[in-house]
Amino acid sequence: MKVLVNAGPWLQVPPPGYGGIENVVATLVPALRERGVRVVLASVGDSTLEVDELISVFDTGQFADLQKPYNQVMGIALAHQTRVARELSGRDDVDLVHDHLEVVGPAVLAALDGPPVLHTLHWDLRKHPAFYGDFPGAISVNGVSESQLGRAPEALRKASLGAIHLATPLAERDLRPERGEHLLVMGRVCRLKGQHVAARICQKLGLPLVLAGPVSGLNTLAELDVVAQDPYHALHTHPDVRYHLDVVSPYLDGDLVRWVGGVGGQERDELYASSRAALFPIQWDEPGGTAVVEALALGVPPVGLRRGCLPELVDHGRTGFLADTEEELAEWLLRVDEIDPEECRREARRRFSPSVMADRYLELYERAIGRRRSR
């Protein structure tokens, strides 16, 4: 089987450092070719994922171009997508499009009568009500979770081949180094993800809380303080600057609780592994929850708030906690010492490792070609 999976044009792939979707494409790919599949990718052209082919419009990622008006950018990702059209009528050797572009892929691709189409849903799908309430039928789709779809509307649950939950390379490694009492949240600062709430109970409870992640593609303090002096600066009222340094700085200490910026690679892999527990104080039904598994892998006990994907990824009392109320969950914080590291390892192994993802995924693409066939 060859397979074209759209990336997008926004960050490489792998990306340096935050980058949900991207991120999701190199975990599942390396899998999909350990199985024979022939994968060609369309991202941007520093992207250093081992393929088959690599097709792109950009020579570098756009994501920084997604904080200017729209006007400015609505041509980026049809470029992008015009050349993945153009790439498929030129051909006849792909048995299918795993495509993850938010609403301007299955939109160019439904025009198309090129191979079938599997779109994976990664967001919130109360998002584009016209469109996802008038989805093409010719495009299958997956969700993340079956939370999410449960959100979807009716055109778009028509289309549905099910949920695949998120996998991490971590289930496949043992980093195992030495604990320490710090909580942690990882991921983008903004209101959605509720640092604030972690903070606050933190503060309360005397519990050292680090913060991890950029701030609207900030990953610095000394680049966080240029947008703040500058009133005239493109990010200084966006709202997830606005929130950082309006609602969570003031908690900020520097001992107590810390925001360390955006990490990855081995250092973002040793904060969360040497972690106490990792929070999920979430503010929306979150679709996906990678840092959730990814948290599970390094044997780190999540604890969050119920709601989302969270009780599909989190057995309450075994592997986690899950707290209705943010009372509620600083009485869960001050237990997660219960939960067995080993406990958290096993089940990120069962349920979240790239291959059980790759294996789905295979289900889907099959069901996609044969459902296709049959229309």
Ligand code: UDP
Second form
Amino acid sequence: MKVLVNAGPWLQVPPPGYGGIENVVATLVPALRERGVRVVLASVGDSTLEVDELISVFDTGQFADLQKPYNQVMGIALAHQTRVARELSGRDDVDLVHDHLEVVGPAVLAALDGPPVLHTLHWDLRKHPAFYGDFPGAISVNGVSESQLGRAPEALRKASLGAIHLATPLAERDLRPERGEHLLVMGRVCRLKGQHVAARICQKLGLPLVLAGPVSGLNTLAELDVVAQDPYHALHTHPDVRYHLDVVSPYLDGDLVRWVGGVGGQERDELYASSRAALFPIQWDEPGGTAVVEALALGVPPVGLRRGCLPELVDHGRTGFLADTEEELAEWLLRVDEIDPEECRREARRRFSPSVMADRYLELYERAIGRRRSR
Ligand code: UDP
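Could the form predicted together with this ligand be given as well, to go with the form predicted on its own?
And the full complex, kicking off with our chain again.
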């Protein structure tokens, strides 16, 4: 089978640091290739993932531009997807397209008489109601958790072949650095991820907390400072930048609560694996939760609010703790050493390994192909 996997134009694959969708693609593709699938990757030119072919419009990731006004950036995703469509109309050796590009993916490919397509939806499905509310049932999609699909408009649920949980290569590695004292929030710094709640709790309890993750694409204090000092900078009023500067920064005392910026590679894995617990004080219904799955794989118990996909990923009391309120979250945090790290690792190997995800996607590929044939 030959599959064109479309990762979009935003970041290279694998991403050097933050990158939810690109991480998923980087996790899935090697496992598919181990199973004999040939992969054409549509991404940016400096992607380093080993594939059979790479196609791209942009030399490098366009993520930074995503923060600019719509009328300046609307062409990026369309240029990328038009290239994908042109590629598909010029060849007949692709059996299936596995698309990960939000809205523009299905919008462009629906008009093409090409191979069957499976669109994986990684985001909050209450977004784009005009588009998803009138979604054609014949287009195959899948979600990344049951709870995410449960909140989707009826039309989109009809098109859905089900949910496949996210996975991480860490589930197949055995990383065991010495455990530190710090708790960790790993993720984009934004209100939805709730870094301020984590900081408030840890400050109250006197527990060391590390916040890791970029702010609107900014990875260091120096980069953030440039934006903070310049009221005319395009990002100065960006909600995530304001959130960091106005809401999170007051908690950063350089000692108990620290922001270390965006981290990647070995540094990220070690910071993660040496944490006492990973905190998820989420202020939204998290659709997929890559970071939750990564924590489990590293034997780091997730402690979070009972929302979104968290109850599907974390078994309260066995592989982590889930709370309904901030106060309860603080109480569970004090009991985190009761969770057996081995139980977390076993769970991740059983449910969130690349092999498990690849086998499930192969099933969906067959179903998407069969669905097309029956039409
Ligand atoms: N991540 C990273 N470095 C950082 C912050 C995050 O490598 O500094 C990774 C994190 O480990 C996860 C992904 O980026 O693999 C974020 O995925 P998640 O689903 O948690 O967040 P979202 O896609 O909603 O931003």
